[in-house]
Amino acid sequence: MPLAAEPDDALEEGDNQQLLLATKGGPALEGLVVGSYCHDVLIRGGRVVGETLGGAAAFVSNVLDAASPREEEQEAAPFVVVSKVGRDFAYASEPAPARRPPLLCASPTTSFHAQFSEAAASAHAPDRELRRVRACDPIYPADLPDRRFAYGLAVGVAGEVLPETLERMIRLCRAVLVDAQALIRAFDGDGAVCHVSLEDTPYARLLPRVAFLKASSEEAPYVGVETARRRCCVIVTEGRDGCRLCWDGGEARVAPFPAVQVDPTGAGDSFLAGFAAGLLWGLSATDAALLGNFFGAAAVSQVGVPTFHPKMLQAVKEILEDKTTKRSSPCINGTTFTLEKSNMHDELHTALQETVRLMSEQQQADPANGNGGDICST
């Protein structure tokens, strides 16, 4: 699938920086993540049960730091986060995943209340009611760094990624991956989350210049998958059923990984970041979706931004190094993407399933880990 990223005439030739950064596993690529950190308040049965760091930027950063190919001596994967918070931001001193300083503004930090039902949810029905109670300033095109990036992730959750900001990202990045919630979310007078048709938004005209658009099964009807797939590759996440990739002329289903759901917050963000990491490792899009499913499953098993066990991450790294040794460069830096399954797809799924078993054993041995690393007691 060809990319339609355009050169930005506003950048001088001398300002362009190399996209390739030498790493042990092959060339690493600098990315751009656009989306804000949030305050998430978790409510069950009318009672506040926790307050956590939220926002897609937090979940995406967490997975990219964990799963991107890089040199062993590097402290973090090479990507920049552009987010906005107010001076009330409660997690500024956290070492991770909010280690990349956000932009401070006069408005308060975006805050969501997540009301959970006592009953277990089905595989597809939403099991929480989201309400935005505070909204930070949006991210403007001028807030983005004035240089080029290999890839970008537009991951707004509260309308903070403006159409003109996404267009600027497309001009700065060779490939842009977008979460549909950044485009179709709307809020009623009480702050409750609702959706609008993508075709009725200013974002629709930008789809042919986007590489991948991710939507949940709940969001898919508003995206209009059959129309959108003719403009870019659409990935629909389907919870316990895994996900499916749809593009003009093809479709593929990708198997899920088992998980005990504790908190669904951040599952889609973690999926998209895992998917991007798979592309960075040189996987085809359908193979990369396995890594997306893996990290999506890992995210729901903890409250808030998850903490990944070092042994699990080491196992994933070894699997990817073994499966990608013959690939010369990351797919995400090419002018086209390979979308179909490779002949190692089933082997990769089996290997990652074994890692899921390790993760499950670790959680059983340390139940406290299920609370996540960034939760405030109330």
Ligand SMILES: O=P([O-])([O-])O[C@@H]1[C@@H](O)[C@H](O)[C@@H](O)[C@H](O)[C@@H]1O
Contents of the next structure:
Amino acid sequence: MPLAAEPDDALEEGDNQQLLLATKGGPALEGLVVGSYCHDVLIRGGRVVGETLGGAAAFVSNVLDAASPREEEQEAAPFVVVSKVGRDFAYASEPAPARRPPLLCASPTTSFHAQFSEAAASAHAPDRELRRVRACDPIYPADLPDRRFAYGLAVGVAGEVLPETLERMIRLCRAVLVDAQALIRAFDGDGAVCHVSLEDTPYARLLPRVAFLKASSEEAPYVGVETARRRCCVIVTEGRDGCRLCWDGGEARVAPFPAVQVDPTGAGDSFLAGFAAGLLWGLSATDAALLGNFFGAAAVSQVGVPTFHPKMLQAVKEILEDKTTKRSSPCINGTTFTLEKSNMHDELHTALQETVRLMSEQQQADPANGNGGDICST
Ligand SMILES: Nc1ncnc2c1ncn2[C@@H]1O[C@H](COP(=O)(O)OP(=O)(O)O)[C@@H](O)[C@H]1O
Ligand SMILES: O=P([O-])([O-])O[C@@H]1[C@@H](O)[C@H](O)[C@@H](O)[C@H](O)[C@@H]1O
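Show the other one: the form predicted in complex with this ligand, since we just had the form predicted alone.
Everything in the complex follows now, all chains and molecules, and the chain you saw is the first one.
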């Protein structure tokens, strides 16, 4: 079982007490999200079919604000985003960056072109070719706040989370969740995204101090799941087939939720944030992956950063209040993690599935809110 990160002895002991108080029914657990907002250009058949706010920080903030537990008096979910953009950033007024403004740099905002294949995407084949067209400055350890956090999400998309930055996150946060795309992406001369073996990167030595590593099925071969699972819990997401968790001594497959795919961008980011929110609600890792699948499915149903219907969020909150004992989970508070599914896993899946059904009925009844058809395939 992976252990929580060792405390950062550079911080005052009092900080530790503050964190522990926060996990005993005090204010909700504070998180640290590290990764940059970016510009996304969606291209199909040589034509631009969408230009949107992107970057895992955008998709992750969107889901954490929607789904993580918070006290009644708290306006927004308690987490900090450390992100960097250039003066050309075009989405400062969108909810995520407006609520958690990025650091401004002299370099341009990171920009990706996503070329969608004409063939229908399959769960395991890459549904798009990504090209990093511009890259903003990296995020340095000194850019992180000098205080403790209950959890951290390392969610770079363009190499901006440096190994030394991830190491600082590990020292500041009790549990760190990492998206493999922050660790194994490389960019060829034209900026096309390719992957390197995790073992060949300076991040590999940090894996034993990471709690959860999420990889898509396309990224999984570069992570080396059979090796990585001995160091931390690895979650492999498999598009419309849901996901599977692999840890030292066990594994679990977690069922997906139905979705009419419109734009696959941000599915993995939304999954990871939904998973983290599930841990904060006190779910075991396998149960929390249901919430990840739920928000991953919701993400692909819309172009760009999705908006969630308030009735859907209220229904999800009621389900979680009913099925969990909030923030009692050792997954965030303790030094070890509960990984296996609980005896209410299937009940939770059924309840969330019912929410999906109600929302799709709502969308059919209100075509204005409907999907514009899958812009990313024929
Ligand atoms: N077409 C889809 N239908 C239902 N759920 C989906 C679909 N695509 C993605 N998801 C959900 O989102 C999660 C992450 O998607 P995936 O495409 O595997 O990640 P990534 O975006 O990192 O490649 C999946 O595990 C699944 O739960
Ligand atoms: O789709 P996904 O893999 O979850 O995450 C995506 C990144 O892979 C991509 O580089 C970025 O431009 C998108 O905005 C989104 O963050």
